[in-house]
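So this first bit is one chain, no partners, the form predicted on its own, shown in structure tokens.
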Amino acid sequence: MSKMIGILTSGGDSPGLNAAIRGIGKALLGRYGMKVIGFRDGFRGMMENRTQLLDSEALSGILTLGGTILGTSRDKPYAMPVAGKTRDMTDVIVGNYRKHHLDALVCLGGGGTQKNAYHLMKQGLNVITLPKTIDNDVAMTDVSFGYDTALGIATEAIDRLHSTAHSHHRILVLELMGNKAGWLALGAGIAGGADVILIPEIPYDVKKVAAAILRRSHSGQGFSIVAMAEGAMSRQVVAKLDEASKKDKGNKKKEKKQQAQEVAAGNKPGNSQYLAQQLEELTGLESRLTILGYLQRGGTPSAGDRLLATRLGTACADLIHNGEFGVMVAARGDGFEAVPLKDVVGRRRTVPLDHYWIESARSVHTCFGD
């Protein structure tokens, strides 16, 4: 009999995933003549046993798709919400994975998929997984899928400020996506030639970056860009939450849910709202502020997005034939590289500070606040 393999995608969208699900389907189909089935919505359409057969007619045309067909959610196993209480529906998973008589599961997406995945291998499935994100910041792999095409999206944003802030002689902050890692704004920020970036794993200080602003106006330049990550922190910002955590060790999840709270009243300092106001107070200049929201992380993947997808979506089907499971198949150099689960789960891929980009950035007279 045919083997069966299914595929899911999970987490937030991100371009490159329909070219994932067509590499390694087609590789399947065509080279080992196994059988695919996609599960709907991530892990809640497995739970739920909605399937979409993956057959050449499936996968044909969506390798340039943005999104994915299969749809996608955020959705643990051991944390689902059903009927209006959350519950551990991780047996319900196992036993559709049994019913579908599945030789292996491919889980598709970032640094929680990874996670969830690595709780069913310990269940004692078959899974294999590929990592996705616009983020960068998946553990133990070169680089994900998505990332390459969101580079590219801010770095036209910044761009295209760049007509704006030297017509109106304005500030302009760019709040750019990448949660904990600074990899999608320091990449556009220099790629974008912006005159400031801040990112998470560089606590800044607002009166330095002030400074370094005020510096260009006065050398004729009355215009300056910032690239922020939504992550990044003033120095100040970190102190507290630092002197908050050695207070309370023992309640982080009423820490993060504080930390949220202020966010989303403004009135955190060292968001990008909050930091505009501050820089135009500080410098006197008039400051603006451009949040590119989920336009990052749409439309059309880029070649190299497509490129990579497709190229560990087939490394995956040849690790699925040789019977090779509990691992993620990470981009290394230009191969790839089995790397087990549990030596990427709970990590995150950081900007290192001595990361070769920084000292270019910094090179070339680029402020990171600190």
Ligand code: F6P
Contents of the next structure:
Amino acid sequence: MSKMIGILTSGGDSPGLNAAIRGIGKALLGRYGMKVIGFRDGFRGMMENRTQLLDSEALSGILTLGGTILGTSRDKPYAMPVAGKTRDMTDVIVGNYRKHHLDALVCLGGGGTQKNAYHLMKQGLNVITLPKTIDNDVAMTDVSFGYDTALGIATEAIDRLHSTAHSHHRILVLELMGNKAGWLALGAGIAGGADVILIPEIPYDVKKVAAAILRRSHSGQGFSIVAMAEGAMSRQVVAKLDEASKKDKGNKKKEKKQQAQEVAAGNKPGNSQYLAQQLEELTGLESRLTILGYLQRGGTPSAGDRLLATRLGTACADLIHNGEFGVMVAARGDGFEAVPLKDVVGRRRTVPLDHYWIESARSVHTCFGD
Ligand code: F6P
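Next, report the structure of the form predicted in complex with ligand F6P; the form predicted on its own has already been given.
After this comes the whole thing, all chains and molecules, with the earlier chain placed first.
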């Protein structure tokens, strides 16, 4: 009897998911004679037993499609909203794995998905994962698919902002995604030639940012582009959050209240609107904000992401054939590495402060606000 493999996509969608589904599916079907089904909408669909056959017809023509043909959700097996209550649905999910006589489950997703997959692995399922996220923050892999496409879109946005910023002699703040990591703002900021790059890893001083913009202005450059990661924080906000968490050690409720107050005061991490206002006040230059938002995740995957997703997908099929489970198929150089899930979960790949991209940006006079 041929082996049966399940696939699901979970977390925020990312360009390259369909290329990965196609790579895994085609290799499993064609090379190893296995059968493949997809679960709709991540772990929720697996819990509700909503499936879709992934035969060669279903896998054809999807390489260049954005999003995920399987749909996705952020639901967790052990904390799923069901009939108005959050419930642990792990047993139901394990039951559906058995019902379909699965030999393995492939989970495509970011940090949260790796954690959920690890949880199912501990229940005895043969689980294997791929790293997907535009944030590029999955630990233990060189890169995640989705990042390259988002990088291209964010860079094009900076290119386009240049001409309007230049014409109006304005400061243009561009807020980019990335969650708590600065890869997207840093990469696009360098590639697009942003004058200021603000990332969560380097808390900024707004006065230093304003001074850098004024220096440009006095030297005849009447405009400035600020690429800001959504998770970037000013030094004051970092200090306040540190103080609050010290005071309320172990008191999560109070910490959350403090954060809510920060948000209400327009002083939350990544509040780009507040930053744009502050810069206008401090420099006397007109300032405008653009939030690129979901455009960064939508549409056709780049050639780089199609290639990455395909090579990790086919490697995943080979690992399944070899019976290697409980691992994430990480990108390593031009190839791949099977990394145990226990080494991936609970870690975030942020930008190291000694990363050469930061050094390189400083060499071309980019300000980090530090
Ligand atoms: O993790 C990917 C990401 O796009 C982040 O960059 C962003 O913070 C978040 O997802 C947005 O999430 P949602 O899809 O839940 O709005």
